[in-house]
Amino acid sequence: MSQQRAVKTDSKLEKILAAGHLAVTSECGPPRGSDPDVITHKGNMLKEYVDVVNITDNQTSMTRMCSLAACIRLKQLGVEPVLQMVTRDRNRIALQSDILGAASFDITNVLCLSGDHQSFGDCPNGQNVHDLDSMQLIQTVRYMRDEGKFLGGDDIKRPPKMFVGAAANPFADPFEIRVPRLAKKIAAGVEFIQTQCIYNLDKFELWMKQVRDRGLHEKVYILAGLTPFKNAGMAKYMRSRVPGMDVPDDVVKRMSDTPKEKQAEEGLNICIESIERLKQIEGVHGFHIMAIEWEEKVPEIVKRAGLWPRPEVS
């Protein structure tokens, strides 16, 4: 864990982080309708057991309830949401003001990502915006808030205060850039990552090898990335057809040879092997859960890996 260092921003997840705290992260994909209670029951599930919960962005480019809205709903109900902002659907006008948006309501964390290619999603001959990357993205909040101003150089009233994180894929190829890819986003004012989910161990402990040879493990706080299974058939699929996921044929094996009936047990196992190891690893700041569709066993993963209850700041 790291040492205690200087907190910037009113963001719980920065001050547990800066104090030396393992820090537990979770995620939930907003509707794809206007119902408010789909956020309000998983925020209510999750409320407890960890520290902030990301809003994903028309994850695959399927179009759901937008990010902010359902940042708001979790703010309402007292978790402190993560804000994700893809660059693939907004122009710097838009992202600038969703930015403002959500800074008027105290929102305090922002992961800035590129987005998944449209054709994935329901609008496959929707236009890429694409007028920032993700890289530029970083930069953008950065400026508006340590220099309080736009893009276009005019001052900014009450500039945001966010926390700025990104996502790292320590699995796609080319592995070589890897590290250098993370080492760009450090320099365009990244402070948090939150990685690819992680089933390769060995691998992802070769590039946190890597991460350290440089020093950025003392640039950045790194949140290593878990999606438990729930049976075998997901083990196969994202081994197979999820770009930049890197799942060992003995992880699907072990899955595979398990009884139908006990494959869920064992992919929570799994998880919580996973976390034990990676606590291991220096430079590794805490944990991003993402349970997709399955947010009711975060609190038992949580739970069974001794990260609970977790830690207060103030």
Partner chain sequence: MIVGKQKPLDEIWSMIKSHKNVLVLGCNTCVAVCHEGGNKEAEILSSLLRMRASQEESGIAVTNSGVERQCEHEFFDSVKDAIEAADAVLSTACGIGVQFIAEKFPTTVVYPGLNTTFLGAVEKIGVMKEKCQACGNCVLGETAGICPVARCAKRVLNGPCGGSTKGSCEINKEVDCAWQLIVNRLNALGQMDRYETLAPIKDWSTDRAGGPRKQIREEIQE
Second form
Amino acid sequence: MSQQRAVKTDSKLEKILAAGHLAVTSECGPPRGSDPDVITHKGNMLKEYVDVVNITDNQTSMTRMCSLAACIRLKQLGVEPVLQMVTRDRNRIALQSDILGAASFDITNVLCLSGDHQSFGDCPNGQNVHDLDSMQLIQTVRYMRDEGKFLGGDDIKRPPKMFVGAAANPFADPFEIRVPRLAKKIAAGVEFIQTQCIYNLDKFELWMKQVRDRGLHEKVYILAGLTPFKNAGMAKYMRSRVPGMDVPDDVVKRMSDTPKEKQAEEGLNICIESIERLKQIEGVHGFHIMAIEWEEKVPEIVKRAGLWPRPEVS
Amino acid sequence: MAQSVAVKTRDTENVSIEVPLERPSEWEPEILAFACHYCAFAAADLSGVMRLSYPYNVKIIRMPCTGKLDQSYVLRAFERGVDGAFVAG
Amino acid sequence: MNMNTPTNTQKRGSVLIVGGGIGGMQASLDLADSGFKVHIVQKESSIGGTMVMLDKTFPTGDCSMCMISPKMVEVARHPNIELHTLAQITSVDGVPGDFKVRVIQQPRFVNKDKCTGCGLCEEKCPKKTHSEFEQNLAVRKAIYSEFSQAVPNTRVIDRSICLYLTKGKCRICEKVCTANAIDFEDKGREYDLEVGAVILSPGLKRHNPWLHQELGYGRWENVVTSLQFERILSTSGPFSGEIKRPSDQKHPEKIAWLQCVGSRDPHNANPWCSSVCCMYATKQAVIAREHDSNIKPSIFYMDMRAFGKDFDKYVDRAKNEYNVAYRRSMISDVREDPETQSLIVRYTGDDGKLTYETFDMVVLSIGLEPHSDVHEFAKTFGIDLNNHGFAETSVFSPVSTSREGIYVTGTFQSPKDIPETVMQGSAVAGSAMSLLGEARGSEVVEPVLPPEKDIEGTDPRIGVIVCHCGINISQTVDVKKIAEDVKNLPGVAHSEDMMYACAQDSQAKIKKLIDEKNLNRLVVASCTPRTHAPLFQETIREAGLNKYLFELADIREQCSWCHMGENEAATKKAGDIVRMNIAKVNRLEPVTTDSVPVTPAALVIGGGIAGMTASLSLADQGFAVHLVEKDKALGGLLKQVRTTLEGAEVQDFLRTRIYDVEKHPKITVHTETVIEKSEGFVGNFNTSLSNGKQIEHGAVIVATGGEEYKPEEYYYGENRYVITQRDLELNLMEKGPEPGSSYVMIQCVGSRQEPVNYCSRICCQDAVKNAIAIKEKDPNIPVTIIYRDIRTYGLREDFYRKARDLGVLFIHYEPDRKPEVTPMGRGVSVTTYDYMMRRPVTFQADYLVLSTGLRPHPASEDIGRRFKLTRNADGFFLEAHVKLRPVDFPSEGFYVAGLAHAPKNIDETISQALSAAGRAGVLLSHDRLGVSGIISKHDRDLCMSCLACFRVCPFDSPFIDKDGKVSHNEVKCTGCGICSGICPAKAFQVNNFTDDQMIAMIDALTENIA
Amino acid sequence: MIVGKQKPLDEIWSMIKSHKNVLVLGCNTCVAVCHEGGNKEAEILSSLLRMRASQEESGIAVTNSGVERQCEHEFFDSVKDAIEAADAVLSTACGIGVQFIAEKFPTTVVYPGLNTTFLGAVEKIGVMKEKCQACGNCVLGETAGICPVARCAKRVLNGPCGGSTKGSCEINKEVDCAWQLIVNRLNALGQMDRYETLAPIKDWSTDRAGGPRKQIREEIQE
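Show the other one: the form predicted together with the partner chain, since we just had the form predicted alone.
First the chain shown before, then all remaining chains and molecules of the complex.
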């Protein structure tokens, strides 16, 4: 496994990764309402089986409970959250103040994203912000942490100690700039990456090879994103409707060839097989299992993929 | 106002079109034609040469080409009471 | 024979044209437009020839009359053309450049100056007879005009049947004629004409199928000739376009066309192929189905000869879209079923069995043949005829007869289609111009006109003339009431009605009125402006008024003639039409037309036979020529051809042609040169060449030629026994046929199948030529030609027969069952399916000869892009009009000749080159190019250069000027007004169609309802 | 140039139908070039409104006129009394013209005939596309001449985002992904090495976000 690296924050995820273990993270979407139990229920389910849990920030521009509140709920449950922040909805003042808010609850992981365009969500007529873009947000969080200063230049009393992450989509166009873009994010200060869900393993391996060629896998922890198919319909939807998603035809065919009642199980098998194959790829430091509205299956996946029990770090 | 009815056409879902009012018997419509000198105007001449007969309430304005038509001609005609206009070229 | 023989006598600036068909008309217009006096002598009472009898033409389906009637009107109205109808030539003396001809004109019995063509006499004449024009399917009177749009449309009395002229009774026509134009004392006359050159375009007679009793023409009523069927199709024909059986007027469902009636039939009719019947039969079948979709057409033929441009595509569309059934078998006889009067036909079906099929109608595709009096005709003009009775011409000078200074065009030279006839029309015009070059303009008198009255700032004083046109208008429209009603409209200074506004005396009266009443604008309410506006415009110009201060209100064709019997409504409508035009004329302004200088030089692109022939003809006409050739030497594709089908030596001819071009003082040859940059417009081009030269010229002739297709099929290139026709011709010439060897040829290699779906027209001739060459040298060498259709059209049919007589084997193949070739040790074996014996047959061939087609030259793509000349889907240049402007491009000043336009034979290329030179000569003969008055005027102050006009103008006349703003090139403008329709700033206004004039017309029309 | 789109006739009619005497005023520069609000379109619109009025038997009088540009004081002199005679003006200029009339004729009601849409270029006749947002602080020098602020749906300054597929933006196949164009151009110019330099956080104070802007040329100011 990769060698030890210095730990800069109290983030459990950073410690696990620095210790060279394969990290496992998951994701859950906060409710479209104020009921906290949705978070606590999902938190408890994932607690034993993953190291940290991402909380999405108004994913696909659908208005939901804010990511910060859900993270605080998880924190109170003893589950380490990853605060996702999109630059679509807040300008630089709101972003910095939310980071401080999260830091005050010792939330130590943040994922910087541009966010989906508001026309996908429930308020297509709304104005978007995009004061910063995702890379500039990475710079901002690292500046607040390492320099202890606001963007405006003033000092921050008790600066936030966040382990900074970002997303990466090896399958979006134009393919030839996807690795340079990762390099750019690293230059901006990103420390861990959670990739888009992987179905085209060949293309991912090619991307990883190019990452390794530039030695980027030693500069950033890369977590391979996975989403098991519940049924053939979901596979077809992901292939055609979700931008930047690369679902090869043979995977879709494999799903649609299996009879209806067995398709969920087949989806999980594909996920497990992918994890086995991803384990062999040098530079993959862990898995980000996004079981959208299927969180209950994460334990089974983690167990069957031989990633259980989770390592203990102090 | 004229009522309209929804009609399903080949490539669009129900498009609403005005239902034409039924025609009062003694009504004489005023029709105006904008004809291109080389083809439609010549065709009108030929129908005369062959003594074909057609209703008299159409009058023809000669133009160098139908491309010369300006919306303001047609609108002017409608504003001044013309009931129907066609462009032929 | 050299193009330009020096003669000592003084040359005449006039030309005699014998025959007023489309070929003669084209020649007359080209010559008259370039300053020559033209005399057209026509045997019948009206010009028009065969084309006016046709309903539609292939391959576009345009209506024949709409294309030819504007030409006829132009001929009748042209100041330099004099029509001698009902006339014949009896003798021709003199030398090239100075002939004296004697003309005998039959009496017309109607005074052409008085007769206005109103047609009252014809209506009242009691004596009827068969109408020759309607092919005896309808009747005409003793006093008649050949067809409704005859030119001149003066009536003529047929003295063989006129009751007065035969029995001294009747004279009704004289009584009813309000213009007292009837003159029974007319004796006709005899007179001489002195001309510089003579052009023979008498056309041809249709074969009379009465000879073939077995086909039943004349016995069974429902057997008609193709020309009769053409009249049946025509809306102005006997059944006004409704397809009916002559026997019971019922709508026929099954119609059969029998091809080659009187053609390709050496034993009891004509040996040659008439070239046009396959295509007109296909067209008639297609148009019949368009008239009546439940017609089921079948065509019985030997070879489907669709060799022209886009002809194959037309036949394919007939097969697939109009499901015309094509049966490859000849019909020997037609029997009638007495009860139904339908016709029974017998032929071998695809399954080889004899099949009987009943048809409601049978159309005999009759061929063309020389007039019966052709020998006497040839004697009069002192020209030789070939053995078939056509004018004797050579492949290399296809429009010159055996007698110098006498030329021939059209079907009298050999059977051909309308575009080739029109091409030869312009070609003979070009040749006559070369002969009489320096006499141009000598016999043409420019009318002297008084200076134009300046009406600036004066109020409108409009004269309104409302015409009776005999009774044509006044029987339906109350002419006097209209003249009265408009008397005190704003701007009207005088209004009166006249019996015949277009008559000579009325013209004089109008001029007097203009002077007396100091009128400055004129409205005439009578017939259609399209034919009569120029007449009145010239009259008011002669009275000192700018000719654009005039408008003609159409109250005959568009009112009285189509609302007969509804007098009250028609009068009201006519009143509206007259008021509308008065409102417009109130706002008319005088239009000054300027002109642009023309550089009397031409740029010819391509040094093949087409480019060289065009250059020589233009140089002989006196114009400088710059001939640009991309290769090292002139000659083009023809350098690889040894002899023509007729056996003439090509290389000798080519050498003399190159010598003539290189030594001609007026021609500058630029070899190894291409066009660098070219700009300008008609008459004023400026081109820089890759050899650094900068040339100014007024016209461009594109002769970029073609390229032979290098086959990839049938192992060509891999097996040395597989050669092309060119290779075979070369080694036949050098070594002759190998004794004991055998030859197999395959036709249509790389042609007539998608994506190259056109016929290259020359490969059948090449195959037959080479086959004959082999057989004549060694008769027992087997030669087999595997073909789809042998298209040796026209007089080339003789050589197809000669090849068969010499023992050449011809076997038919279908595209879906192509011959298979397997290479052997020596030579190849070829297997093909024989439709006669209904099984495959195999030949051992020492040599497999592929007849490869022609492709457009790759350089044409660059030339097309550089000069914005469009090309069709196959890559050949697109002419302005497939039938009537076959060598012009849509944009002025550009002409095409040779293979760049479409594949063609050597003589056709030479004809087209002469034609292009003729057309270019017409343009370059003017030192200034007048710009028409009805064009768009651009106001730069209103224009904000939004470029909308720049993008939509079909003639590229708006351009971005040096100051970055849009300017408008009036020379290129045709006045269509698309720019003024789209211009957001209303910066464009078309003379005589300005927005305020159009709005004024609309307001006038809607006065009583607004 | 400034591009606008005529409002639907129903919306315009509902605006003006309560008035007695309406003047439709065209502007003959930018919105005339895109055939939406020029003097000619004003004439057509007024004719349509007159016909609508007659269909609904309302006694409204609709006249039309036009000026060269509705963003310059002096051009209004020629139509001053026409405006004052009307109790409402329907201006088919862009938003600038409508507000200019409101400023110059305080007691005259003014309505917009157009929706001003964007600053754009004429791709081909009849097709206009947005190219610039006037952010006041141009980055085109760094992005090979293609603006991510105006032409990327999420104004990503270090793009492309994860949603770019086959050269199109995630929101709509018809919209080009600006960053795909930038990458193509950088490739064409052989400047791909510049792709990895991080674009700094942008100063939006010069943009509309910084408040309505004013620009003064000292030397030609009266």
